[in-house]
Amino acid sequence: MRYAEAGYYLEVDLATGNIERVATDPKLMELHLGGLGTSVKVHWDRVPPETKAFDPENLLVFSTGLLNGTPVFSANRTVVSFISPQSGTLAYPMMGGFFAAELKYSGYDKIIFKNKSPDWVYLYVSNNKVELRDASHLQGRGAVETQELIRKELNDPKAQVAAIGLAGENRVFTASIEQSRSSASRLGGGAIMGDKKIKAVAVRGTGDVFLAHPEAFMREMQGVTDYIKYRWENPIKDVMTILSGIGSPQEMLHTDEKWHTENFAWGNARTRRRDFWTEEIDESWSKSQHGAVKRLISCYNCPTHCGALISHKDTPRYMAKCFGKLTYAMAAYVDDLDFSWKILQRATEYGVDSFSTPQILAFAVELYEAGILTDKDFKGCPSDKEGRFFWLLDRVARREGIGDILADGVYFAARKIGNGAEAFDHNTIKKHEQLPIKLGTLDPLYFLMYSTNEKISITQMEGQWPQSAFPTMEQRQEFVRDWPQIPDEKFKQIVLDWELRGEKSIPYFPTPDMCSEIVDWMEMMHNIDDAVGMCCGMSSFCLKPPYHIHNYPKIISAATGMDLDEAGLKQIANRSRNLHRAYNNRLGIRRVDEKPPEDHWKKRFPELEEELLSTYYTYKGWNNDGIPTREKLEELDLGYVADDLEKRGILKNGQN
């Protein structure tokens, strides 16, 4: 009997319509756990580095995590992996909701799509019943609309449906995969679905997931339950409201957006409006949000309520969560939050990433105002800010006119447009739009997180470390007093020594050695979360979370029957991280690619930045170009990876 995992992948050949239920090797769980860990292994084994995003050979993998479908609170993430049309690297956006649990209950750990369908289809999975169904009648439908139509067609309101809208059909590089109360948004998964002519994937399962040691498992979960209750009753002091509790940032609950609106940048990541949040704005935005949010909602088996059901005036109902409520308004310089609820609904139906897409629209506006784009490009566009953004969004999703160029994202659009447009591409890393943040002095920790992680999205890199130093020693002492989640006690002293001003402040403190260890901890926790299917809001993204390196081994061992300790779990996370790194090295990622935008901080320190990268690479066991050495790979039982890298000339004599 297999514990925690189903033990089967569902292999779908879209070109032939052939579907196979394939048993997996139990050894994979011991080496990579599941979720992202085993998905990276699938891509390494089966997708050669010559493969481009829209080649038939590019696999599209929907994966459950190892703990999905178990009683573990908040283990509800589906990992979707593919070679990105935007970055050209192995992308892995995640979505919450109930999809992963239903897939596991149907008896599958992953769905692996290969090749392309000649006609529009959707996949229906319900236990042993698996069908590719005609989706021609769904072409042109919105992502949310498609979900509802499929549920009616199946006569199953509980079926979980992941679907694309027009943006995915038209292979927009920022097209998302929308699903119930969540979405897999970053790096163009919706475009890959559209390229393969998969309109949707519907799952409904009624099977069981087995635990190896149920009593031990429930004892561990009781400890998690007690801690969650404790954190609810004892929010963290001296941090912003959305970071004081647990779960993803509670954007749908809290209305005070002074910190975001005055510290994040408006427009094309240009302007910090430091005096924006007035009493009038507070009153207006609170009224708008309270009117729009009909109820707060959760993902599968989660005790927090990070999402909301939105119904604003005559706008159809949809689900929203996190920073999306601000991205369009801030990008458009619109001070009315009502605009956000309206345009976010249309963006959700189109199926676009609401982090990247608003910046693309703002980028176009800047080019128009600079005279690089002309009246001809904007023919028929309204002159008001709101109307202009709706018009641009329509053009991008439909790839019409200038929207056809913008649909490839800021990096590629700037180079296609030319005539100086390249200078307006100032907020991308590895060709991918970042959060609109422009700050003062280089932060060494964030420099490494922005530069080196395979996620290419800061919201999936940062987490358990405070975002900045606490002003007073009393505040620092209070923070470290109750901090059992740290992997080493020495991290407490770093927080105590870390100051806002002076010798022990950024950019020179924490030191490069300290930064390397802290960032490695952040990465490790994100990699574990992504392997077990945990929402990072309850672990790696959260200050003092319920799940951490000390209780994860016990929970995983009780669920799976593995005899796993902290050292063993760290080894698995490190193995999967280095395999993913090596895969992206095969796709061309090198040191030269690892840099934040030039204007991310006003005060830059080039020599220190090079030292940070070199120190971090050395700590990770990578060479000076950011490639894992043979010694590191063999230490992680990845000798076959070193062989491949040497054969391709990426590693020479195991090093450079």
Contents of the next structure:
Amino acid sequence: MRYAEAGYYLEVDLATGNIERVATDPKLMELHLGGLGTSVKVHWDRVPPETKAFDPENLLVFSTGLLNGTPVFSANRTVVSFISPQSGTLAYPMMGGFFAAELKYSGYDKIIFKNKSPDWVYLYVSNNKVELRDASHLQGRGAVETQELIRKELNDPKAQVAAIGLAGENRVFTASIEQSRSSASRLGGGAIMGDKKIKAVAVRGTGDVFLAHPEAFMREMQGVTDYIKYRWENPIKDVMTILSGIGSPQEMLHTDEKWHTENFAWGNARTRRRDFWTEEIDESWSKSQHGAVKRLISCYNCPTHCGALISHKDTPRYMAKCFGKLTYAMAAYVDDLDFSWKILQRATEYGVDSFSTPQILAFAVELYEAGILTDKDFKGCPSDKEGRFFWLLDRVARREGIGDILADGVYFAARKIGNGAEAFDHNTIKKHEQLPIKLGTLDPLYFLMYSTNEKISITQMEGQWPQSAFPTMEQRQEFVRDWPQIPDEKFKQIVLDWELRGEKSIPYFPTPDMCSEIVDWMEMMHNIDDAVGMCCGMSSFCLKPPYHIHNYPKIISAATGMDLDEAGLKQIANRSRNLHRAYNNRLGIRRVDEKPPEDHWKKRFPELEEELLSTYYTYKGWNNDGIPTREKLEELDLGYVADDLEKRGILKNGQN
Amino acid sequence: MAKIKKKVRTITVNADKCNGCRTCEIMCSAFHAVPPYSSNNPARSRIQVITNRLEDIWMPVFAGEYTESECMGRNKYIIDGKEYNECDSCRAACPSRDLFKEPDSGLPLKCDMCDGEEQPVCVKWCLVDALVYEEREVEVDEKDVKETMTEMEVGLESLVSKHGFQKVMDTVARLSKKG
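Compare with the form predicted on its own: the form predicted together with the partner chain:
Everything in the complex follows now, all chains and molecules, and the chain you saw is the first one.
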């Protein structure tokens, strides 16, 4: 019997319609846990680096995490992996919701799609019954609408459906995969689904997920629950509200958006409106939000309220989460939150990423205002801010007119438009739109996280380290007093020493050595979360979370029966992390690609930035070009990876 | 008619507090696994969250008595602007739906209030307080006091209903010979 995992992958060849249930080697779990870890291994083994995003050989993998479907609170993420049309690297957007658990109960850890279907299909998985079904009647339907239609067609309200909208069908590079109250939205997973002509994946499972050591497991669960209750009753002091509890920033619950609206840039990541949050806005936005949010909802097996059912006036209902509430309004410079609920509904039905897409639309407006795009490009576009955004969104999702160029994202659109448009592409890293945030002095920790992580999206890389130094020693002492989540006691001293100004402040403190260790810790926790299917809102994206390096090995051991300690878990996370790194190196990623946008911080420190990068690479066991050394790879049982990199000339034999 | 006092154990559902997470289903099925918590499978749960997400219906319903025939009612009700199907709020396992039936055998399941526990586990693990455990004493007519059927009796009754008494007896006899 396999514990925690199902032990089977579902292999779907879209070209032939052949579907196979394939048993997996239990060794894979010991080496890579599951979720992202084993998915990276699948891609490494089966997708050669010559493969482009829209080649039939590009695999699309829907993966559960190791702990999905167990009673572990908040382990509900589905990892979707593929070579991204935007970055050309191995992308892995994740979604919460209910899909992964249902897939596990169906008896599968992953669905692996290969090749392309000649006609529009959806996959229906119901335990042993798996079939590709005609989806021609769903073509053109919205992503939310499609989920409902399929549930009705299957006559099963508990079927969980992941679907694309028009944007995915049209291979828009920012197309998302929508499911319940969640979506896998970064780096174009919806476009890959559309390219393969998969309109949706529906799953329903009624099988068991087994645990190896139930008593030990429940002891850990009790500890986690006690902590959740404790943190609810004792919010962390001296940090902003959204960071003081647990769970992802609960944008649907909280109405106070002073921090986001005044610290993040508006438009095409240009303007900080430092005095935006007035009493009047507070009142109007609170009223709008309370009117629109019909009910606060969670994902599978999670006690938080990160999502909401939205019912805004005559707009059809949909479910929303997190930051989409702000992104369109801020990008369009619209001060009325009602606009958000309206445009977010249309964007959700189209199935587009709500981080990248608003920036693309704002980029188009900026080019128009600069005279680079003309009236001809904007023919038929309303002149008001709201109308303009709706019009542009329609064009992008449908790939009509200028929308066809914008649909490839800011980086590619800028180069296609030319005529100076490249200068307006000022917020992408590795061709991918970043959080619209433009700040003062370089932050060394964020510099490393932005530049080097394979997620290529800062929003889910940070988390457990305070975002800035505490002003007083009393506050620092209070913060470190009760902090069992840290991997090493020395981190406390860094917080105690860290000043807002002076010698021990950013950019020179924490020092490059300290930064390397802190970022490595952040990264390790995100990697573990992504392997076990944990929502980072309850773990790595959360200050003082319920899950951490000290209880994770016990939970995983109890669930799976593996004999795992902290060192063992760190080794697994490191192994998967380096395999992913090597994969992207094989796809061309080098040191030269690892830089944040030029205007990300007003004050930059070129020499320090180089030192940070070099120090971090050395700490990670990578060479000066950001490629894992043979020594490092062998230490992680990845000798075969070193051989491959050497064979391709990416690692030079003997030179590291 | 003599009146006697009877202790009633029940779960009060506050559907408006439900966030739809289905932890109650997970923990119920885990608790009833053999050995306890060795597996979980919401399809085996004796509490189910009935959902119609866009209609704002997330309603935990715990399993009641088994009924051997389908009911005649399929009415719809609008309450606070939400449309409920009569089936949504029914706690019975019945021939017309899969709800509250073991997915393997099709045998009905019934909430036993997690007998032996301080409170049902679905209540214990519902951190949003949508479920509240209640114990109260009520006075009932002596003749109305009927022993609650055991799990095995519920199963046997449904088998008898489905296959007939004789077939069940024959099967038991055959199995007992196999020893």
